[in-house]
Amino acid sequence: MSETILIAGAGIAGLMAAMALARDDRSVVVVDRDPPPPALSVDQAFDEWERKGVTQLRHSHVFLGRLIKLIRTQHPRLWTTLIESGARECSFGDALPPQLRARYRYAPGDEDMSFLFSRRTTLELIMRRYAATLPGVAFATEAGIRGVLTDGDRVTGLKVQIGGEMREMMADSVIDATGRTTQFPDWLGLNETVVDTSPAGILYFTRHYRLLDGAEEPSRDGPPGAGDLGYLKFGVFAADNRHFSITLAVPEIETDLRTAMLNPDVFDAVCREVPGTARWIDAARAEPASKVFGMGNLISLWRSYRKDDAPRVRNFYPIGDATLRTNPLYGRGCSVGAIMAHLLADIFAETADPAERLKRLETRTREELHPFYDLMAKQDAQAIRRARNEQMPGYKPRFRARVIKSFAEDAVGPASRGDIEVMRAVMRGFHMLENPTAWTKRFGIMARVMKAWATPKALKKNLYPPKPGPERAEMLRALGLAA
């Protein structure tokens, strides 16, 4: 072997970083903090499989289009078993609105917008015996990395315990794909790479359901699945074999709701009073399948390990949550985990040099994503903003807040569900494939929103959804909460 990379966690974009970086002339070997995966059927993996390395592992996620379009790209084979065992692809034209629906003609491009529909569990434990067998790629497992080994700024390998006994593996290139959680910064002694935060401003909580035998899921023509009613953000992820999961995700200052919601009653409580969950977990429909799973500490990340444009370490790569945190809440961490991964892959494939490479990876980290950051964070400060509204009865939002309100509601809303060219252009960069707000530069398309904004709502009625669910003060009546 002319090369060896270490790969730091098995998650997903550890998976992804294997499964890119995997050739016939290196070495590959994905250390991680977990046993290896039993050799179980999906649902008993989701059952039975321990990954304390993976908080999110049991939370709801939604798989985009742009990581969809590289497994099916680079990955066939995996692609063809993940949903050989169960995963599910909608299409594009299948998650249109029932506006649109009857009269979609497919066009060039439909193709990548589709989304996956797979428990965490299902998609990673595929993955990994797909990774296994690709070539030079090896798994340490139970592996608990303790440290780093430099020489100078040169990263040179990792000090790793299995079993009681202390090793070192040597590298000529590491990866850290830890997560959010990553030590390597503490490691290296570089604790000034954080360039950026955003705080989340919201608690995660997420429950998964099993459809009952002979039931079949709630059409798409009904009240909606996701929305937002300002103190509690729902949304209902379907899943693989028969299965789906709902997250609610609760701002930090709903003190007394976020602290109820991991009691699985009040939970469903929640679930029974917003017409767009109450359908999916009737009880002549489906069954709890897990307890409720939280997760907190939600704070957006960028990290560098540049100064002045010159690498700070060497022979040393971070992808995924590791340098790059997002709220859960937009699914897309998944995505950047498997873009970073291929990014890397690429630029391995254009240089040796370990400066440039590092160099190369977060100069294209920051053009492919920081749009995405960028907009993350300007949409979690407006959450936080309107929860803490949501807490001021008779609150009446100033001038600039009612437009920007208005134009998402009464423009874009029903322009994207009426008119299938502006839902094209804005599903785009909802599933990654361009910048997020390329269709707002696009005449064509604003043209369109335009129309829609200046439209009477009275002739646009029909493109408006139902109300996603109760006031705050009613939802705290019926849960018995105080407001």
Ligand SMILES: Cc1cc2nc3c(=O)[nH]c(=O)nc-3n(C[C@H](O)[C@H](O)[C@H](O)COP(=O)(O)OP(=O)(O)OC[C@H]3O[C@@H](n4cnc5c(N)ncnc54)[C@H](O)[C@@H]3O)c2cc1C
The other form holds:
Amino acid sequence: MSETILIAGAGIAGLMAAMALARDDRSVVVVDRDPPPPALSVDQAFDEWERKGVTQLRHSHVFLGRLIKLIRTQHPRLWTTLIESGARECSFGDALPPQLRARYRYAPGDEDMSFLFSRRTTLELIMRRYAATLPGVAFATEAGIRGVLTDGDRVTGLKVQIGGEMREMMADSVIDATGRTTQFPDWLGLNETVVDTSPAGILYFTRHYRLLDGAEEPSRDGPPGAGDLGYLKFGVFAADNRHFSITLAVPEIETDLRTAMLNPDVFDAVCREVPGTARWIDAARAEPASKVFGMGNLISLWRSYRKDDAPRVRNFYPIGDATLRTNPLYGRGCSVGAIMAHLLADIFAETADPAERLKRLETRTREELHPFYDLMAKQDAQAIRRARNEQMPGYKPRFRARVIKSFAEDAVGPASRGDIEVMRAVMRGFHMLENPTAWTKRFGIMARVMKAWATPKALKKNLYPPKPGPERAEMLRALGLAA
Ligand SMILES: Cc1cc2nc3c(=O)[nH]c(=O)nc-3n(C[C@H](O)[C@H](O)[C@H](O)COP(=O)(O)OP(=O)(O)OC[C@H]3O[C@@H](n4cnc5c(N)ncnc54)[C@H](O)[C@@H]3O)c2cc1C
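Having gone through the form predicted alone, I am curious about the other one (the form predicted together with the named molecule); can you provide its structure?
Expanding to the full complex; the earlier chain stays at the top.
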């Protein structure tokens, strides 16, 4: 074997790294604390697969074009199996608002802007089975990593507990894909790896549902299945095998609402107040398939293992949530893990020098992903302010805030809903195929957006979505909570 690689963590980033690095002359061992996937159907796995290492496993997930493109082009057999297992592609054309869908014509590049609709358990189960078939890839399961083996600043392996026994697993390279709770900085004795962090400002609540026999999903032409009410964000996530989930994201400062939300009756009551979710959970259409899952402590975070242009550790490469966490609302985390995994595989093919490998990984990650991180942190700060203002009756936003809101709601919104070229340009950034603000630098696109802004509201009223849901006081009243 030319190289032995240990991947710590069999989540999305770890699996994508195994898939990208697999080669006949390499040994790639993926080490995970959780049991192996059960030999069950995807529906049974959703109910039964024990995955204590991934708290978010049963929260709503949607998968963006960038991830889909990587799977489809690099792992076509995996793509086919996913679709055969019930995961669904939602193409750019399918996802368009009704005004644009009716006159949609395919253009090259549209095929990169598909969503994949699937429960996270389904995606992970099928990916895991696929990765296990690749040359040189093996899994060590129920194997809790307890520390790292080092020689000076070089990582030489992992200390792993399997059953009651502590083992030493040696490697040329160690990849940290242990996710948001990584302990590697502590094990390596490296404080100050966090170079940036910002709050997401929300808590996540998710419930899964199953369509009743003979029932269909509501048409996409009705009230939108996703929206932002300021005091609450909501989203319907279509999934595989007649399942879907709804996520309600509640600002941290909405204490009464968030405390009540774990109660399934309250969760469903909120969904019934919002037209875009109410029609999905109609008792004639669907039944609950899970309890309400809640999750907090959602922050965005960026780490670096280099200082003053020098590595602080060698033979060690962090990817995915272990080094770059994003607010789940944007649906980017799995794409981030996949992008980093593929960057790392390219870099491994280019150079064997550990210092250079880490440098290239961090530099290219920053070039590719920092624009997304930066914009997200700004948008999250705005959303946190908006949630605070919602609690102040009669609050009037400042001029700058009003202009930003108007640009989003009266310019970009109507322009993209009415003009396929604007929609394409905006969605390329959304799907992480290019810098998320690249469209703002294209004269032709900005001219169309500004024209939409200048158009009087009466002339573009068909380009606004319907009111997404009740005002805060109305919702709290309906739930019997004090405003
Ligand atoms: C509520 C929520 C909703 C989200 N929704 C979306 C979405 O819609 N779309 C999207 O793309 N992303 C979404 N994300 C983000 C996405 O889930 C993460 O970015 C992604 O799972 C990160 O993958 P990872 O492999 O880095 O970490 P994880 O998937 O968390 O995997 C880490 C792995 O490491 C293992 N592990 C940890 N510690 C040890 C140890 N000591 N020993 C052995 N094994 C260990 C765990 O068992 C686990 O298998 C969401 C996140 C949250 C929190």
